[in-house]
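Take a look at this single chain, the form predicted alone, given in structure tokens.
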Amino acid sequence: MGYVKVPGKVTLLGEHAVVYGYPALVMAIDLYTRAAVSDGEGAVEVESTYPGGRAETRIGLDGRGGDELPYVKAAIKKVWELQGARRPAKVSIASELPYGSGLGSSASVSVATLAAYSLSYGVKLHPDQLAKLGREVEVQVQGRASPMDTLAVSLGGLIKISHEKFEVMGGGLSVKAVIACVGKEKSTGESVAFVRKRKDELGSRFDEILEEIGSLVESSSKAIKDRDLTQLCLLMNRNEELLEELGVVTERSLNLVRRARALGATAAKISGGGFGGCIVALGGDEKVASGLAAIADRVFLVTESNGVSYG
């Protein structure tokens, strides 16, 4: 019936200052979550793939079952729900996005369920619809959610987000960038909370950081549109420095943060919520990704990518 393919993301500035309310950056990026759906008898059968994994489940037309893939599953019910029938179907998905790295795998897989069953409809999801849809599902999984992660992988390109107000970037910089990923040592939530107790022990310190973690993201506007590279790099830089203040980048992170930038990345630092997962690195490409290869669990050189496009 139909194939859609949806990307992830990474980000490019403002981790943790974000959740006090200050801007953030992101990016999407050129590993994707692909979704195909077909006829199907009875149920919802899911097929799954993913670095590391596969799974296969039966989401039974009164909505038992699937448990093993909740974010399909939400998905699925978020259809449902939306086109008040329940069809059954075949959905494969197969996704480049390893879980919990901080690249959006559950939002492109979220976003990607959501468009191919929707195509059992004979519906196409606008982006702007994925993108809301998409967050409902992990808000229904996780209990919270911020809309940054939808809204990249289904609008695409570069992204600023504040609150619930975004602006999509352009400026033609195409951003090329090299990603490296270790095991995470704390999930987002676990960072969340170790940053709020941070602010407890750096005082008005802790007020500074983000505030000007803040105003670096203001700044990247200005360099994107400008299309200044070297001056994006810099920001990216000093909110590594940041971070680092925060106490968020351990010492494998940091290794190869140091690394990137001996081998002539222009910029490197931590995306994410830090405690590992993975690091973004700009300028060197495949010299930085040959040279981070034998310190990280895996490594990517991505480019920026469009949103959410069907087959």
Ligand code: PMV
Given for the second form:
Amino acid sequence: MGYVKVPGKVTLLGEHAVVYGYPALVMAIDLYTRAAVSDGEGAVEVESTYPGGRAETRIGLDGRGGDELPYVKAAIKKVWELQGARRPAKVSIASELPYGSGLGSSASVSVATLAAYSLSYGVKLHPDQLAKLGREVEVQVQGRASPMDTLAVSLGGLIKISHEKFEVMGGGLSVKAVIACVGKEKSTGESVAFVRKRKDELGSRFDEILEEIGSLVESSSKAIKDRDLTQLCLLMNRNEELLEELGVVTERSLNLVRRARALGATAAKISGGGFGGCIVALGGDEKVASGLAAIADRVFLVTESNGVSYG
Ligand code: PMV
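Compare with the form predicted alone: the form predicted together with the ligand:
Complete assembly follows, chain above in first position.
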């Protein structure tokens, strides 16, 4: 009946400061969640695979079941609300995105489910609408969510985001990046809470750090418009120093950042909440990727991607 492909995302600059109203720069990446929908009977039957896992579930038309896939279930119910009818279907989801590592896996799966299941109603949701509905799904499941992830995976490319405002940067730079991930020591919520505590310890320096991160993001959007990747890299490296000062970069992540630079990356920084998770490096590509593979749990060589695509 139909098929959709939705990218993941990586944060290039601005994490943590974005929580305090400053902008951030995110990029959609070519690691995808693919979802296909076909006719079903009596329920919405879902099969979902992701790196290291697989789940199968059945969501009754009475809304029961499927609790093991909360994002998928919330997305299905969102479509019911939107269409005012409950259709049986088979939904098959396969994601390349590791769960919970800051690469937008939950946004990508939510948006893919919304888009694919809507096809069974003969409706092709627009990327803008998917970003909004996807965020509602994330808020429903997590309690809070920044609009960053669902915007990035729905619209694609490079996006500057601050609160509810966003700007799609049509640089056409086809940015390549190496992403290297290790286990997370704190969840996003815990790392945001840690930074809130740092505000008291750092006093006025805290505001200076956030302000500087905000201005790095503004400069990065100019660098992208000027197609100046070297400048973008310099800004990312400075952002890393400020994240280190905030205290969210663990030894293991710092080791990845340093190794990436030693292997020839022009930029390397943590991406997302920190306390482990992923680092992102620009420049150097294959050599950096294979060098980091020896010390990271997972390494991806990615390229900037378009947003949602229907097949
Ligand atoms: O690690 P992630 O992708 O969950 O990103 C967290 C980014 C923060 O700025 C730290 C929090 C947020 O909600 O924006």
